[in-house]
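Presented below, as structure tokens, is a lone chain in the form predicted on its own.
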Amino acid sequence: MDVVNFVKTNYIKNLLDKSIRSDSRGLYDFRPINIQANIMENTEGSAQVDLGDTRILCGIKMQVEDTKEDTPDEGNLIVSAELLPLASSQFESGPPSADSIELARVVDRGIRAAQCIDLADLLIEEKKAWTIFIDLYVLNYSGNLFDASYIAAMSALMNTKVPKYEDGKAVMEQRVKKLKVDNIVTSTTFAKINNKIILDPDENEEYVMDARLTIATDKKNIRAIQKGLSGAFSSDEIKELVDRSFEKHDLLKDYINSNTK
């Protein structure tokens, strides 16, 4: 660790000792929270989220196409994440890294286990169904991708509008209603450092972090966990967080709503 690091971890860590944070949020307080819905014009639906200094950009796109044999009556929901190297000089070009897998997984996870798309409304005939493509794209990393990208992806479902299809074919210029949106899912990632817990850590934080726990819920369920470096929670400490996500869930879905048109 180089001397800007070190004091840097120190720094934080002897804050946190006294359940300060750097920039004066409380220990379960989210950053500033921003949605720009539909600034996207190629898409269906599409969300920027400014979470802090972490900004996402989730892009909606619908394509027609023959259904999968094992679920003839449904259509398809495929999230993708890009962690883009303007983002982050920790970010590479290439091939998908394990972080952007896991950063789609998660947030597919969530949205699958939330229902929030009914994939049956998605057929449109025999053999044709609507496929669903989240496409989510890290502009600006300051820590605490997951729930940004949660923010986004669902602010853009809320906001797609799904293209008229006639003759066997979709026209993709002519949108006619929206998409038909079930259910909303948000999530709530914490941070363990030394003993302290804490909500939404920025880059700094999530550096000298030991343990992560990112728990996705929508009004009455844990709808996905997902559980990140060595360090570990207390059982005592997840019930806590469990209840802490809950009560997050719906100031982040008045979010997602206000700026649903």
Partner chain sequence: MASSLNKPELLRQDGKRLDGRDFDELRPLKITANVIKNANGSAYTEWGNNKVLAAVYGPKEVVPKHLSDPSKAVIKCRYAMAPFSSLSDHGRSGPNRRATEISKVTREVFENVVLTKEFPDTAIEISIEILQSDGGTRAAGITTAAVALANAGIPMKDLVYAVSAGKIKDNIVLDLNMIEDNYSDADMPVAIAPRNNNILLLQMDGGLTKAQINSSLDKVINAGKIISKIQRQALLDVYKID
Given for the second form:
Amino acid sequence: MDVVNFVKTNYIKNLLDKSIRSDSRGLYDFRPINIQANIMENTEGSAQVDLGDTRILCGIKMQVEDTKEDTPDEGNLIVSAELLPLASSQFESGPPSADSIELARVVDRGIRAAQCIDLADLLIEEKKAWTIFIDLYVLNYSGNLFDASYIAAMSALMNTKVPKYEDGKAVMEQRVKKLKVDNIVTSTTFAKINNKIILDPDENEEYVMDARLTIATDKKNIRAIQKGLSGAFSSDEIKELVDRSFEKHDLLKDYINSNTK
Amino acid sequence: MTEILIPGDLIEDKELLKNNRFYISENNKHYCTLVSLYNNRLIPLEGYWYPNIDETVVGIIKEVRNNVFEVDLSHFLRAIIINDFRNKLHFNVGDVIEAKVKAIENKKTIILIYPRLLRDGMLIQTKPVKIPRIIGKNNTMINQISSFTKTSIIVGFNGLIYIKGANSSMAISTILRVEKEAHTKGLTENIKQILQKELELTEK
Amino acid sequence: MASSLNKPELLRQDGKRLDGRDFDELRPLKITANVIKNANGSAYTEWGNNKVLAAVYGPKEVVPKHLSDPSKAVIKCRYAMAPFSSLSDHGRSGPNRRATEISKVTREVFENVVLTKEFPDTAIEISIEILQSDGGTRAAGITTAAVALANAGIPMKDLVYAVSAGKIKDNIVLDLNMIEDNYSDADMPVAIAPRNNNILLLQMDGGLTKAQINSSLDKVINAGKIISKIQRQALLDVYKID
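Pass me the form predicted together with the partner chain as well; I've looked at the form predicted on its own already.
Everything in the complex follows now, all chains and molecules, and the chain you saw is the first one.
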């Protein structure tokens, strides 16, 4: 165990007993959120999100592919996440870790379930459709990659422009229209530490948490849930956290909208 | 004259080489290897702690064996305390301690002596190169932070600092400020004024 | 280096390069040090349309342990391109054969300048991520990583820079962008320790005469003065107080 983490563990738990967080924010407050959209010219859409010290860069590429046999009228959406070794001394180079796959899949589920992108809209002509690649690049890890990834992915999608399609191929140099985004989904991640529940855990809080719950919602519906770690939540707790998640959705949506051109 | 040297820069004044571990010599010329502040002395602005005998460190017990305590100093060198059979020490894994450097063996293991348990309090991590500035000339900086914030502070040369007392959060933010502004002039006086102002604000 | 039949014209009517540069002219270069909070040292570079992030962790414990060296630190180096880094199709993530080779030659550059004997039995990890690519990313990666290492306080003999030289219609040009890289007659990335102009990385493909190699090296060393100055400024700017 890392020495400093060990000491922080005790410190964080002792403070939380008094309902205080080490950075003195409220139990259900997000850290400051900052979004920079359209910063990578070679992508069809991009956004870099800072959630406290967590930094995630999302790049979106669109590519023309043959439609699949079982979905001949649809395009495709693929979410990947990389926990880059430069983002934390804990992240190793090599094949995708279980954590990075879980992150990508939870974001994928929310975006898909909320029908943010109508896959039928991605059909270009018979047997040709767009595939949207959403890549989440973690540049600095300081906890709560789920919520930061949702913000980054949604902000990048909202700023995505579709390349021109001509003579059976894409002209990547010319982006002709905005990608149609039909819905906005955001997530809220809670950590349970010694029976106290907090929103948006930082890396030290994640280090000591017993259980984690991510709830992704749009305006009206819950779209994805992922509970993590060995600790448990009561059903009353889940009900309360669902309410809180809906409350935070408007705030997060405003952030995303205000960064859309 | 104050300027910042970077790796590869020629060090013209041979006086600067005294007490300076990180330079290299080629053809009787000497070159800097770390980003350093040149101000009568050559002071590294980035870099790691290289233990010297008698220096105070702050660490955490990470392993307890029959006659040896392994201490995590948040450093790439291993550190140990050898238990004295006549005066048997009792530490548990996770205990925060201060100790002094007794010796360095084979460039790899730091032998510590005079360990003392530090109870409660808080631990922060700073860049070891900034520690001399955090302490200040004749302890001026650290004494002033300690007395203004009514805290007791133990500064480890390895970069870990232990703080305990009434206004520890103010002490922490001040120490982190000193770390950030370590290369600036008149820092002791500036920090004094900031502390005075903050105290007035909190008293109101 | 495609000798394709429909090779695009790489020089304009006025004799300048497609982006308006003279033969010896570098693309705009901007470096910022200390950009990744968790890392011991880091730097971000925009060089033309290239965007490169480098970070350094360590000295730290070597994993797996049998790779550690009791006489010195081992340097680990990762160079990787983001799947969204190029204007064309979405790339595969993770290191491929090209990235693995570049990681290796980059590591060897830093094994020369880092005082590894100061940190026996440890590892120093260098990560270079190409977030956006437009030709010359290995040179940009080395130039960025050198700043990240200095920012991490890793002692080094010198602050290395890198840039590539190439040939367009028998003219030696510097700092080739993507299209020049793809269609020029030669490409030669070079990394140099500026204090004694030691050459630490040298790769070439295409075709150059002896005179052209000489001229390329001279031009690289000359342009290095500009690159070194920008690297220095990045390191100094860390201590500016706003």
